[in-house]
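Take a look at this single chain in structure tokens; it is the form predicted alone.
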Amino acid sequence: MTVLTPSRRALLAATLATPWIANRAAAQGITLRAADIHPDGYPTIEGVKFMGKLVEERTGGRIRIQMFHSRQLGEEKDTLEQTRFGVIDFTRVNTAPLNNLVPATIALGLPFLFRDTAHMHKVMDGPLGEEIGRDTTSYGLVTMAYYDSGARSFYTKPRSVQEPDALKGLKIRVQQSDMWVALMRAFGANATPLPFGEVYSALQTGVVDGAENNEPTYFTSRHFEVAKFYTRTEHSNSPEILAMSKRSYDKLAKPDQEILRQAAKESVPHMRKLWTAMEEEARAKVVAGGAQILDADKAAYEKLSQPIYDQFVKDAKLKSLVERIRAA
């Protein structure tokens, strides 16, 4: 007997369900599916609900989006294979599930990399983010808005971890990535790649002792419940891409594609002002529960980072890449 993963079985049910959208849809108009791991009322997923409003409003209802939350079509990794497949039409991730995939991806998430956040805006608005963009269309995926995700730092349950010293021999929860694991090991922590859903059972039964994200996740995953300490080590501040299924997107004629990308873009604005509110919210509710905020010595850690660049940006392409948007 086959055993499914809960994955496994949001998948199968996912397409199992496309011929039943697919008849309604030809019946009654279009409706695109949209998966994220967070849960309702997150930034991410009212920026694509506003971006869902201004296409049902812009195609007189023809052409619905519908919002899928907290992780009810699976993890990121797999609503990313399901969106480069069909399954599904859009998935909000972060950028390390494509690192493996989309190699400028990679660029994306190195330490200390983006100045602060008006510098990633800015990079991420211009030029070189159409560039990053179209890179992931040989993938399967169109990569419709980027939206923010904060700067990441490290939560944990032992002890703070201002100093790099602190965090050595800790277990740290890291996102499926080879960069990621890589990051953990240069500041002396012990790697763990776990799956989202999967970081609160593993703080509270010790599988591991911290975990690394941005204010608000950490706020709404209720991690502050069992990692008390929350360091601003602020070592990474990148972007999270909001990616079409490119079987879906070429299903679709021009002025539909248009109106989407059009919408798209408008969302990004709404989804930015709605983070900026959320991490002041969640900075006071941690705290408010218990959770100490405190200050790393970020040039002790970025020190330790630069192994990262000497093993992972070694191509041309990827060199010239992190170049142009350090001088962005």
Given for the second form:
Amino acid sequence: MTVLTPSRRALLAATLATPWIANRAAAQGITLRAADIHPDGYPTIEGVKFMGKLVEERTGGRIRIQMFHSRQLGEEKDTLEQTRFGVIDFTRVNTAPLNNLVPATIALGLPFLFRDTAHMHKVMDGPLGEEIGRDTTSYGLVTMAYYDSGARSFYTKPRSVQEPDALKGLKIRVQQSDMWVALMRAFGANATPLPFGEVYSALQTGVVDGAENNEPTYFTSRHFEVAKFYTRTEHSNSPEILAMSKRSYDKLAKPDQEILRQAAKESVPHMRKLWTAMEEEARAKVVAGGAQILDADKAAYEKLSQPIYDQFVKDAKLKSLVERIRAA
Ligand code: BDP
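Compare with the form predicted alone: the form predicted in complex with ligand BDP:
So here's everything in the complex, that chain up top.
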């Protein structure tokens, strides 16, 4: 696992910035840089690589996408900032780190809002997905695609959490979003917002007692080695966003923008296929590695989540969005 210190990160960002400008000036070819925190082979990474292959083919090699996986360019908060300012061209992030920036994205992580994956796909592939995507542009980000992220569930070290009572008092790592912090409190846990790369050691040293994520991430992050109870609360289906820097996007000619958009769109079914396979593989591997996968009293968790709607779905815009997602 590559761990970048803040100074190494800054150095890397600085060295990347120079050839990036030079590349464009040379006009013989453009290399667009994409960031992801996941390791090589993870479905989001493979989705972007697939998109890159299509772009390269369709531009006769003029435009390429170079993937920096495994947090090489930093945690999601850093790569989001770098993307907004055009230092890097793409970042694939969960909706959570966007919550405090783009309010519409809050809707996508709300507890028990999506009934299942089919419902989530219907929303993200339709006009609601487009509407939320349009909102990111005022923050310097062009939403290129939504990728799957399965359902998030708790994994804990001291005990399983089938009933919310068992979660009481446990320190649970969450993504850095006010909504997520509040949700943990509503469930009775103590929320500890941490960047993803710090979670393994936080679990190991007892800084936190657990975290929550989908099965593929639980597996590839090796968190299953240090928190052995995976309880399927499936409390959120917040999808992933592939965001492009608006600055980088605006520098491209219209036909090239179109090629990128089309390739991003075509990468979605590819990603989804890999995702389904990965979910199965992850389940088998974590169990083989000594973890337990348990069912939860989902209704009991759902009951506790109403205060989140009262607190975060207040303005008319979000209210209408949530209603339309429910009705979809
Ligand atoms: C994973 C998402 C990733 C998040 C991570 C997290 O794919 O974007 O950074 O969860 O919990 O499922 O931080």
